[in-house]
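Given next, in structure tokens, is a single chain: the form predicted alone.
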Amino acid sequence: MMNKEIIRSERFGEQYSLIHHPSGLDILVWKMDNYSTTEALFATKYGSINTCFRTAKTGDFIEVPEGIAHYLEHKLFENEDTDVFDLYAATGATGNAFTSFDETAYTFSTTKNWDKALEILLDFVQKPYFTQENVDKEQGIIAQEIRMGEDSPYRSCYFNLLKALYKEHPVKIDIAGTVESIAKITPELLYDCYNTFYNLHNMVLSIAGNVDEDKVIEICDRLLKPAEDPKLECRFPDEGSGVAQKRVTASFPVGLPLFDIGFKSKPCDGIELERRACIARTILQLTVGTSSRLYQQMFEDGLINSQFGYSTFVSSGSYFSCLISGESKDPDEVYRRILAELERVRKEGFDKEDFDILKRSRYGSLVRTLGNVEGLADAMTESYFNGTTAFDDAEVLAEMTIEDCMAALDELFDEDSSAISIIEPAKA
């Protein structure tokens, strides 16, 4: 039996629908009148970190090769007798897909024939076609992709940091896996992972734009293939506190040294994830953002340039880190100054005026996303997998206080749980 919830924001005067389809799939529809673009994501909560799992059928936990989620994404586009991109092109839509650490999504964007594009999306994602021949062929392609990634100083710096921060967690492994791990992938393993993680109970369909909700449901009624809930459970190693390594270096032919700095803290989920991520982003912006005094001083001293940036790196119930990256003639000095600035803030606090300005600016950015079709489809998907709604980030931001940020400093930016990865210029 199908039922529907309305997810509403009194603050914004906006709403979208959450439809619990009898197939087991949840469908999110944000109708945007007078918009020409439609964006859809058909996503599964399945990424590179999901290498150890069990279901009602397997009983015990099983482990699969690293990189198999990314591999599977590649193979789904290869149907037995059609090219998915050609099908999209015939409708005027463009299709794409991505695999992250904790999600795989298949997308389309179009200004016409959204219903035809939706039929293509639902059809091919539910029609896996794996043979020994096409699996062997893909191994060579992805192995080349992995080797190209290993030749990237930026990618190497990033994954070296994750390996320094995380002792056991599979997030430290490249999303594509390794050349050795993908060599273990077989058609049988791909079907096992597909049937486990591409079960509709583990997926969501998000669609935003000038669409007809009844038409969306009619297409889903016709094309979705119901399945029993597999009772999926994923297991991750006990990561604990501390880091694997405080400092890691590598050499590449770069003009300036590259660096990635990370602060690891305990994972969380639901509204607590939204709250802590909001606080973490605020602390980062106040401490090292372009308007901060630390940024201005390091820029004037020639320690950083326009490549300097920061982000939160989070996954529901799995990992939570704050990252800072850039180029510098002296990455260790940048690291030292960041730690010193965090210590100063612990003693002196944040500037109240800067905090209030930042909150207003962030709120304005959230308002602007309400006019971005692609952003809304992404936000619905991400919040759904996090166990929240697309409006919760605004509510969390509105309730956040400067005292919240001060209270979270020690947990989110503990020097003992931090590390730095540096790429040094290769010597001639």
Contents of the next structure:
Amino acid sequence: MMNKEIIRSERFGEQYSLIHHPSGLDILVWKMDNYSTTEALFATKYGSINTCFRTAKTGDFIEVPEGIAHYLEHKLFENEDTDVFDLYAATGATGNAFTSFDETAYTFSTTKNWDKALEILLDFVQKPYFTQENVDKEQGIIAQEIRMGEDSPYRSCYFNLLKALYKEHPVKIDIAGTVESIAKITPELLYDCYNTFYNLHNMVLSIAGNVDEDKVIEICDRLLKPAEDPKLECRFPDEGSGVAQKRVTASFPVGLPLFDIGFKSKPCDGIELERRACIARTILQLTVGTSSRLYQQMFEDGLINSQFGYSTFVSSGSYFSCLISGESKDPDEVYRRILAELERVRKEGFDKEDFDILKRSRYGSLVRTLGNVEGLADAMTESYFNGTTAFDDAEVLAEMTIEDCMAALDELFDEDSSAISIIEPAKA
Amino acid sequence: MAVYYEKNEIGKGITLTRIADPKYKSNIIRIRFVTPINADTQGVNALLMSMLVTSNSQHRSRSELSKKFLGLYGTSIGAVWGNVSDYQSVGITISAIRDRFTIGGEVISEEAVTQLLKCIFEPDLTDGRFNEKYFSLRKQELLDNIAAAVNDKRSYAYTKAREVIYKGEPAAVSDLGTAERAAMITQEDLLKQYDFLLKNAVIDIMVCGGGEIDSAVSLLTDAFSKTERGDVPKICYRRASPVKAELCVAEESMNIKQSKMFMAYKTSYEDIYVNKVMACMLGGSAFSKLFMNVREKLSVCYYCDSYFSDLKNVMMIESGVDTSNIKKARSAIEAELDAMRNGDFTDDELENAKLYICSNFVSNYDSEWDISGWYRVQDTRGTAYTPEEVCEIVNAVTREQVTESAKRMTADTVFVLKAEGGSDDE
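Now the other one: the form predicted in complex with its partner chain, given that the block above is the form predicted alone.
Let us now look at the entire complex, which starts with that chain.
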């Protein structure tokens, strides 16, 4: 039985549909008038961190090699009889896919024949074809991708930080795995993971832009293969507080030293994740943003440059960190000053005027995203997997107070749960 | 689809282009100063732009100016620089949400443009010198940026390849110039270039967005039309790069895991849209010959793309490849280009490439950034075609033209940034 919810924002005068399809798949459709592009994501809540799981069928928890989610993404593009890119070619659509820590998504973007592209997307993602021969062939391509990543000092700095922050959690492992781990991947393991995670109950279809909702449903009715809920359960090691290593360094041919600083805190999900992420971003902007006093001091002391930035690194129910990155002649001094600034804020609090300016600025950013077709398809998917809606961040922002930020400071920015990763210039 | 498009000359060598579509949520303003590439001033011009967005006569610190723009609903301001053919284009860009989307309909567009104009016409000068502290910091940042070019191996390899491909041409000069020149930049250099750009550069102003911008446009027009102007160069972006007498093969070694190979082909075939269709069929998509055969079937590259630069009449093929596979990859790439020369492609391949190109062109309508970029590119070609008009041209391309385009591509340069320790003797 199909039923539909309208997700509406009175604040922005925008809405999209959430359709519960009888096949077990939930479908999100955001029609944008006067836009040419259609963006679609067929996504599963399955990323590189899902290496230990069980279902009603497996009984016990099983472990699979690191990098298998990404490997599976590569292999799914190969049908038994044809190549998926060849099929897309006849529609004008650009097909693609990505694997992150907690999600794998197959996408297309097009201004023509979106309905035909959608048929291709739904068909090939539901039609795996793995053989020893095609699995072996992919080893070379993925090994090259891993090696290309190893040439990036930014990527190394980032993953070294995750290894330093996380003692046990699989988020510390590179999404693509290692040349050694992918060598253990077999067609049977790929089918095991596919049958577990590519179940429609664990997936979502998200479409934004130039799209007709009735037509989407008609195509889904025709092509989706109903599935039983596999009762999937993923297990993650108990991470606890504290870090694996406070400081990690590596050397690369770079100009200035690079750094990533991280503050790990406890994971959460749902609206609590939206709320904490909003607070974390606000604290980051108030303490190290371009208008902050610390930024001004570090900039004027020549400690940071325009590469300096910050972000939140979160996944529903799995991990939550605040990250600060950049280039500096003295990354350790940057780290020391950030810790000192957080200490000062704990004692003196945030400036009310700065807080109000910042809320307005964030509101402006949210307005901008409403005109971004790809961004909206992403936002619907991400919020869906978190059990929230694409409009919740605006509501959370409106309700956030300066007191909320002060109250969260200790938990989100605990020095004992922080670490720094540095890439030093290699000596000639 | 259609957008409002209008381009006017508002002063000597100063144009103002307006693009509007009510569906856009924000307005962007791009002001660019275009001059012939000059190795001596590349870094100075880039440094000047970063100085202008750091502070102005009203907000004399970076955090103050930043706070001002944050208060305007997060209006962003940034400096841009880069080479376009044999010219350097530097400038400032701002992006602000439309007044109708502010809480309570607050008008922010005028103030955003007022601050932008202050950055340009009323910079943070004391006794005829730019803010000394920021001068020293931004100069160091310029040096850091030049040194950091090595961090991203693909773009570093591209910069080095360009030096070989365009040897003897202005386009061989890097976007920021050399570290040696950057280290020597003085306050006097900066002030001289500031006056020079306002007086002698071609100035290209683009306002693109959803609307509520009329009064801001009046402010811009008023400010720029009053600017005292001197001699302004005539810009002709299309300057074909001459083919070298002999194929140039060059390499540089680095401590990296994956080698990067650039193969440049030059042509006298003038129809840029035919050349673009050909380059797309060869390696411009995930269903192109290079992707399907060299990457997927032979697995000798992780990436292998081709694209055509119409301003220099150069087709570039770039690949990421294991050192042991360099020769194999080069032969495989050449074989695919030969296939194009011999007409060894299906009508479907041709039609699919056209469909792919046109779908991407039309998608430019959905973003104020993309559509302004579209018309900027049109401008470099001396045209103002809409995406649909270009699609008509593309759809008229024949297989004979594609074959001819491939035949006229002459191998000019192969540059490899080679992983140290690897061997390509296999």
